[in-house]
Amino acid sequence: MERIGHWIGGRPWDGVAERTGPVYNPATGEERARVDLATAEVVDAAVAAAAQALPEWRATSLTRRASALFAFRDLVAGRREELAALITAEHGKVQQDALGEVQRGLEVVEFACGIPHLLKGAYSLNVSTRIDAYSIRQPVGVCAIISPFNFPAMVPMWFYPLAIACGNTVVCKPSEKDPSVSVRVAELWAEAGLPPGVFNVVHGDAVAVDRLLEHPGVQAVSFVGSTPVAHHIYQQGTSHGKRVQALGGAKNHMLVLPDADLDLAADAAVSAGYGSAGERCMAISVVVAVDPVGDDLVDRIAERTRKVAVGDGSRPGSEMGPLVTGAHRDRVTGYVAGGEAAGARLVVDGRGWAVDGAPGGFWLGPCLFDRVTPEMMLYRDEIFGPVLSVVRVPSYEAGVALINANPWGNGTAIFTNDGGAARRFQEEVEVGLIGINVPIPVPMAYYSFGGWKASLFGDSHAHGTDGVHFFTRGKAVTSRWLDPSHGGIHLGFPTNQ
């Protein structure tokens, strides 16, 4: 049985693990490896390695930091197939989806390569007689990254390229469900010439997370996961004096107006609802149909849903893979049964779906519900699986009111051919990420990613300029040179003259 261990101080950790956990191949249901689960002492060792590397790395020139990032970018690009295969083997998503994940992560690395420009401060000459003022930004210190199972490559890449580029050191705690990619990334960082201790990986569960949150040597925490855990991360991290950005869950809506291209909307609903088996924080889980188009739209979505090819992600032709674990599959299946019992119309039932894969895999086909109402658990909970709900509303106004009443505010989309309605929607909807005829509005790396309401705890979004600001602290400097005379004592409040 393969062992997946920690990476601390520039090399694999060689200690004996007190606890380990299983890592499954979701397409077969078989245990493929054991992952070491860190104790508090192992976390302490990783933080100590990061702290030891910090003084030299933050003093490293921007040019040398950028060079390491460029080298890392080339290594990841050259091994994208290998990284995608690891994602498919442990998460289950199909190969093309895994390759797309690596590419979107690479875009953040490429953005971080421009760190000499991104860290430029401001300078004002002669704000007062022979006095200059300027601003600088400096690294915060040791940064912890706690990432989810659904994007084992991309989500950590939202954070650590910028953290490292800004002069910080990192302890990354990936999901214990699919940990191999983070270790391979650590090896690539070392190959790129990153000094030992700048990037460390510890695996684990709540024990490791809680130690990172309370550790006095950690200055900042970045997290992506469910809303309850994000709330816990934010409360615990900030109570221990840390800077925290905690991105939570979602219930993303897609509003379809009567003038929309219904074929385009149906294609988008199926792609965004069932891609990666619905295990995306940006998945569309609710289609809000403005009648009278509801019946027609549901028919078109159902027609496409029934054709989705479910199978082993490593096999050509598979469009949707398994869920990540058997327990998660059973949880999602419970929502399907609960939706039927609550009175929603199950248009397409994914249970017992014909699958191109091993019978022991964690399979559930795409499920489509119609006539879902906001009182149902099917609507209220983040299911995080291939379950798409259609809610009927009588008007644009009712659709926006439904979306704004939802406690989450991660992403939403509108499908329409009316430019005025689209412009009004982007202003009125209370959500952080908005798509106009785009179902999954994940922004490019040079824009920031983050939701509103219960989808984000903290003030900073991920990547973009928000990321640069999160991983640095500002200083304002006022200086006087060239004048040997201080002019004597003056007890009045200083003014600009």
Ligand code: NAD
Contents of the next structure:
Amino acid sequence: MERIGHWIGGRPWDGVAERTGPVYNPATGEERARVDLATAEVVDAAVAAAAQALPEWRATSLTRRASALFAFRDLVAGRREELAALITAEHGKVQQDALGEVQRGLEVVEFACGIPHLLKGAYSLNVSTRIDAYSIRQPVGVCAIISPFNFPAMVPMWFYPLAIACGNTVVCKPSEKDPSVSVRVAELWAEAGLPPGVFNVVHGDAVAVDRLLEHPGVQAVSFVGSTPVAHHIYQQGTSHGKRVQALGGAKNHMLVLPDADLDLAADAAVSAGYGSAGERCMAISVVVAVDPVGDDLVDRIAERTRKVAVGDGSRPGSEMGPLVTGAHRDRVTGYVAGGEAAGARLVVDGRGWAVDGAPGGFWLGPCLFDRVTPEMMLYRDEIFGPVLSVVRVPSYEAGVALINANPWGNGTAIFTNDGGAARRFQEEVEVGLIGINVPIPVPMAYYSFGGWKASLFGDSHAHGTDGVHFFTRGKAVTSRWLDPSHGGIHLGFPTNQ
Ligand code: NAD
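Can you give me the structure for the form predicted together with the named molecule, which would complement the form predicted alone we have just seen?
All chains and molecules follow, beginning with the one already shown.
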């Protein structure tokens, strides 16, 4: 059985693991490897390695840091197929989707290659007579990155390229469900010439995470995962004096107005609802149909849903893979049974779906519910699987009120041909990421990614200028060189002259 170990101080950790966990191939249901689960001592060793590497790395010139990023960028780009295959083997998503994930991560690396420009401060000459003022940004220190299973390559890449570019060192704690790609990334960093200890990987569960949260050597925590854990991370991390950005779960709504192009909307609902088996924080899980379009829209979505090709993600032709674990598949299936019992209309039932894959895989076909109401668990919980719910509303106003009453606020979309309605929507809706005739509005790396309400704790979104600010601390310097004479003692508060 393959063993997946930690990466500490520029090489694989050679200790003996006290605990290990299973890593499955979701398409077969077989255990493909065991992953080491870090104890507090192993976390301490990783933080010590990061702390030891920090003084030299933060003093490394911007040019050299950027060179390491360019080299890493080329290595990841050259091995995208290999990384995507690793993702598919442990997550289950189809190859094309896994390649897209690597590509979106690479965009953050490319953004971080511009770090010399991104870290420029401001300079004001003569803010007072012969006194200048300027600003600089410095690294925060050792940064912890804790990531979810659903984007094992991209989500950590939202953070570590910028953290490293800004002069910090990193301890990454990937999901224990699909940990291999992070180890491969660590090897690529080493090949790119990054000094040992700047990028470390510890695998593990709550034991490792809780040690990172309380460790006095960790200055910043970037977390992505479910809302209850994000809340815990934010509370614990900030109570230990760290800066924390904790991105949580989602329940993303897609509002379809009667004037929308219904074929475009139906294509978008199916792509965004069932892509990656619904295991995306930006998946559409609720279609809000403004009547009278409900019947027509549901027919068009159902027709397309029935044609989704479910199968082993490594096989060409598969459009949707299995769920990540058997336990998660069973949980999602429970919502399908619960939705039926609650009185929602199950238009397409993905249970028992014909699948191009091994019988032991964690399969569930796409499920479509109509006439879902806000009290149902189907609507209230984040299901994180291939279950799409249609809620009918009588008006645009009722649709926006529904979205704004939802506790989450990660992503949303409006489908309409009315520019005025779209403009109103982007202003009125209480959600961080908005799509206008775009179902999965994940911003490019040079904008920042983040939700509102229960989808994000903290005030910094990921990457973009928010990312640069999160991974640096500002200083404002006031300086006098030319005129050392101070004109005598003056006890009043300094003002400009
Ligand atoms: P999760 O919350 O179970 O796990 C995330 C990370 O936290 C993992 O590394 C895990 O090991 C760790 N963890 C789990 N339980 C913990 C605990 N009790 N204490 C400390 N650490 C713990 O999330 P997941 O199932 O891996 O990922 C899916 C979730 O992530 C969904 O809710 C999804 O919406 C969310 N997500 C959000 C975004 C976003 O940008 N907002 C992006 C991707 C995923």
